[in-house]
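Shown here is one chain on its own, the form predicted on its own, set out as structure tokens.
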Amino acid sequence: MTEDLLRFDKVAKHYTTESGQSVTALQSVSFSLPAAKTVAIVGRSGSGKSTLLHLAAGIDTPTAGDVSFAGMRLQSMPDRQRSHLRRRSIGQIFQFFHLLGHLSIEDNVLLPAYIAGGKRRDYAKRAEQLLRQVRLEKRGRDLVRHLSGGEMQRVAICRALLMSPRLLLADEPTGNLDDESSAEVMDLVYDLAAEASMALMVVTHSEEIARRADETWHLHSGLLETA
């Protein structure tokens, strides 16, 4: 029987604006994501896609319903425990890279290990292997500010995979890239996820990017359609 790595059960998320207005980001969202499965969530800007990923990563907690990772109810965990789980088990790729321009490519890849209290020597070979897979192994000592957008996103992919996560979350990972770089980056994301047998959830507005996933779900005004 396939393990459900990530599960949402009737999850809702409401926010209150500074003016006191109530905003509903997600409405009664339910799904299960097995280990090693890839899913693309397609929706327009403002449909709730990023909110869904924040809940999946344990960055935020739901207003109602349950979010579970590997059988653990995320909102029942203290913030510190959720942060530890996220560092060790959940990789994240963002639209805006979030790299540190004053650091080398290699040090940017190694950041999750440093934050977790790990030592360089324990993760250097893993970083080297990942950079080789994205064809940047000869650039490890270069500063990331000298890279193109596509190269920066490849570094961000390596960083997300450094700790060998069980779940990879990608939030509009090609939003800042041209068509050629977008295709290359998404090929890498899908191929590396498949190679590592990890679950992958890609949030995108592009149906083309979504086609490579095992399933495509659609999010409209906070409502998720999984069929």
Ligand SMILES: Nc1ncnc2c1ncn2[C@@H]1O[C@H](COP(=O)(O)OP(=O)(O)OP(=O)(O)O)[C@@H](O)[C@H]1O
The other form holds:
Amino acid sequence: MTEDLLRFDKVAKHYTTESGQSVTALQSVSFSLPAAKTVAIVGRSGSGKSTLLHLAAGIDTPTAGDVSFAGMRLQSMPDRQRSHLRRRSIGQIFQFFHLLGHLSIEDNVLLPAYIAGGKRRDYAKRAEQLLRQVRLEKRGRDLVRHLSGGEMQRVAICRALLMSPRLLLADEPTGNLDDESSAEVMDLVYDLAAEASMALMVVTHSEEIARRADETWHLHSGLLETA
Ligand SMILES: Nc1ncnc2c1ncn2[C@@H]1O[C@H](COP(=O)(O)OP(=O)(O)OP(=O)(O)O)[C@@H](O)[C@H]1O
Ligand SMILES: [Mg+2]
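Same protein, different condition: the form predicted on its own was shown, now please give the form predicted in complex with the named molecule.
The next block holds the full complex; its first chain is the one shown before.
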């Protein structure tokens, strides 16, 4: 039997906007994602893709239903424990990279270790090894703000993988890149996820990227259709 890494049980998310309107972002979403499975999430703008990833990462809480990670219900965890889990077990990659431009490549990659209270020397080797895998090992001391978009995303991949997470969440990771850089970034994401037996959920508008995942799931107005 494969263990469920991430599980949604009848998860709904409603937002109340500034003008007092209620917006339904997700309605009764249920799925289980086994360890090492890769899934592409596709759907129109506003269909709830980013909301789903935020709930999976525990950075937002559902209005109804349960989200569990490795059998633990996220909403029942004390904040400290949920933050700890997020920092150690879940990696995230974003469309606009979210790197700190005034810091070096190395320090950006090491950021999750600093935040988790780790020491630089305990993670320096891992950071270097990851940078080698994305062919940026010679650039470690350079500032991030001088990099190209594709290079920035490769740094962001290293940062997401530093703590050896069990789940990698990627929200349109190539949405801001040209075709060639997109292909290179996605090769890295899929290869590194496979190598580490990580589960991967990638939100994408690209059929080509979706095709490489084990399954493609569709979101329509907050309703999820799994394969
Ligand atoms: N914080 C918020 N407050 C109010 N409404 C929100 C909030 N976040 C998201 N929404 C609404 O929830 C719905 C789903 O948003 P979400 O960002 O998940 O869509 P998406 O599928 O990621 O879209 P895109 O492809 O454009 O990124 C949208 O109608 C959006 O306006
Ligand atoms: Mg989105």
